Amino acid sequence: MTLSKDAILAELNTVTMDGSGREGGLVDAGAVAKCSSCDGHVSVVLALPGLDQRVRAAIAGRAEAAVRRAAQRAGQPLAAVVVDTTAEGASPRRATVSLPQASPSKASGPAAKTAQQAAPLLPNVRHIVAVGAGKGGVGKSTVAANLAVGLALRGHAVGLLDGDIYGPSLPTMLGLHSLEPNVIGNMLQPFLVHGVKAMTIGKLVDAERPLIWRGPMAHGAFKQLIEQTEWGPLDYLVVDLPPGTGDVCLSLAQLLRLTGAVVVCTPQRVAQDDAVRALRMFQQLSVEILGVVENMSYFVGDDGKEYDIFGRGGAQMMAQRTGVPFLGSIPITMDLRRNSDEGNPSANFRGGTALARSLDAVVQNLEAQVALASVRSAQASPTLTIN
């Protein structure tokens, strides 16, 4: 049975303002300003004018308990309950209730494996890092390309998979336009540029052809790019995902066991909201969050002056608020734009510029978080060397 909005409202109407049960319920009193329920996530907004914060908190607690009762009656597990009492300037009261999720039908033993834990490893690849974002336009592909190049410059064997099926941009960012795809047997040979092995669907279809695909087609194309590319031994495979929380992201979590994910966000609040959704998606898929990168953190003019055009530090505060690592901030500069358009990301790391220093810092922080994630997942084991 599905937990409906009407069922929640009916239960909320059993809650009275003073808790005595003698007054009318919250719905009859006009105190429920908003109520929504979707996939086990329930949000209730209460309008409680003229009441102090202590009384509001007490009413919110009773409302939260009512939502839980409604869920129990409907037999639906709850992922989260949010009761907001922000009316009239009061501070919101937020309560999250996590209940055990249903175990996979084929799981056995005391602790059932998640889909991510059961996903296969890619042969000869030590670490797979997904780079995602909650929305487009935040420079996710730019960050993915520069992370891959930066790791290669630090001596790692690196692959870069353009998983942005609908809008592949790596042919431009890596300067692949003059190169032709090569197939040996039934395996695609990656392009070797800037010390990185790269593969993108943008080199397998006409450059101006729109990919008008439904989910299963996108899943199939992404699966082929992963499984039919001759990656060879790699320390890192960086996967540039499409924006949002759609089919390709789910396909990746099912097809490969990831070391973790990097979430790209610009400083402004509207970008943070979507980045949190992407972050929660990875967590729901049991993918560890390696960290948040604040892209376009500030603009560096030709005069060397820095301009906080989007409000520097917003993504860092979002990372702190959600309890995940912050990998660093990347400025937007004329050189970054020029090098990306010209397909020369290696140039971003030269000259000791503010851009080069920030990229180096982000890459080093990513290395550290990957090492920690490997230890936590028992992928790393101690080595004893005797001379």
Second form
Amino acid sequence: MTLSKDAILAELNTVTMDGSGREGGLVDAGAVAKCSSCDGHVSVVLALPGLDQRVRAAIAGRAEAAVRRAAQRAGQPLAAVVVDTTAEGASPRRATVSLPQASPSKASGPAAKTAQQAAPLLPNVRHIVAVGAGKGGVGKSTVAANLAVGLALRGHAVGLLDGDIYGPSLPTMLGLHSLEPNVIGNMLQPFLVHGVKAMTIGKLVDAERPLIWRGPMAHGAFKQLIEQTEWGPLDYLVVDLPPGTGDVCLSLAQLLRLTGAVVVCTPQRVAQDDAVRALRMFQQLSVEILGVVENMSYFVGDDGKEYDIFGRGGAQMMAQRTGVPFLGSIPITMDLRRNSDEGNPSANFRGGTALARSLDAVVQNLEAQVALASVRSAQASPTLTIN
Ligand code: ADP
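Can you swap the form predicted on its own for the form predicted together with adenosine-5'-diphosphate?
Whole complex next, starting from this chain.
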């Protein structure tokens, strides 16, 4: 059972801006920009423009207490409450946090740490999620595209950057073929498809020309895609990285402060070995691992039987072994392959299929991990409590 959004909103409406109880509540005042509740993870975004930091922090504290009351009344457990008061042009973020017992999946490398800490935040983008893989062909771009579409379907403002500058797949996977790039001033306008703002180098170069970049060129191309795209305000920017542990991953860590990385892996032992290398690279760069996705986990035949072609559960075990979260498994299906080739990822989420359910679960688990990672990296909301 999940604590209902209505129960949370009702309780939030007992909270007033000045705490006097005389004014209308937060909902009536139009201050609740977003509210979501999933498996004990509650996230509330308050729009409190024009109020100073101390007042916003006080309101956030009362809102958090209201969420707890709602949970207590409904007899529902709470895993995490995030109250964010930075919507609508409020001033920079500050975090008051109490951390969960579990140790964060972060690591080391003083030089790398400096690079990530020194990396700028992208203005107006709340969370940047990199999607990487140890090797090509494991479904990294497929997962990146479907994460972006799934997050958009859950009401978030989402951008998707095809950072796989050596082999961009997103023009095909998102169905961008008939669309022309649009530049206003010197800014690229992202393509608006499947509820997502997307940008890919694949639409800026000849589709059949081999893309050969030396290190500094790769850095420059990637930087331009990030900085010269008019993203506008986003809740999530999903970045599809090239496979492996090369230059672009380093550029990303220097150019942007990431919320974290998702590593895509198929179940086989050899795929796990490569994925662990990618995990360790992110950790050396001090990028938090948001989780592992096991793609091509199993195949469902026409007879309805599930076949463990590659050894289902291998990537999940690898996640356990390396102490990072597991976000879920995605089966091999003809629908997913066909919808990717036809540029129609939205179709993957329809019809209540095993595929739709698995993708939904991965997206929801990612949302929860992002909320936790935001707390740990102190990039997030002014008030946050984790039970
Ligand atoms: P990568 O980015 O790791 O190189 P892609 O995402 O380009 O891999 O996927 C490679 C191919 O496998 C694509 O044709 C894609 O549609 C297909 N594919 C990926 N995952 C699945 C899946 N779970 N079921 C069916 N086809 C898949």
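Rigid core (definition): largest C-alpha set, two forms, superposition within 1.5 Å. Keep in mind the model is a prediction, meaning the values are calculated, not measured. Positions refer to the first chain, counted from 1.
Engineer: After the core is overlaid between the two forms, has the C-alpha of V45 moved by 2 angstroms or more?
Structural biologist: Comparing the forms between the two forms, which are aligned on their rigid core, V45 does shift its C-alpha by 2 Å or more.
Engineer: Establish whether a shift of 2 Å or more occurs at the C-alpha of Q369 between the two forms, with the two forms superposed on the rigid core.
Structural biologist: After core superposition, the displacement of the Q369 C-alpha between the two forms stays below 2 Å, so no.
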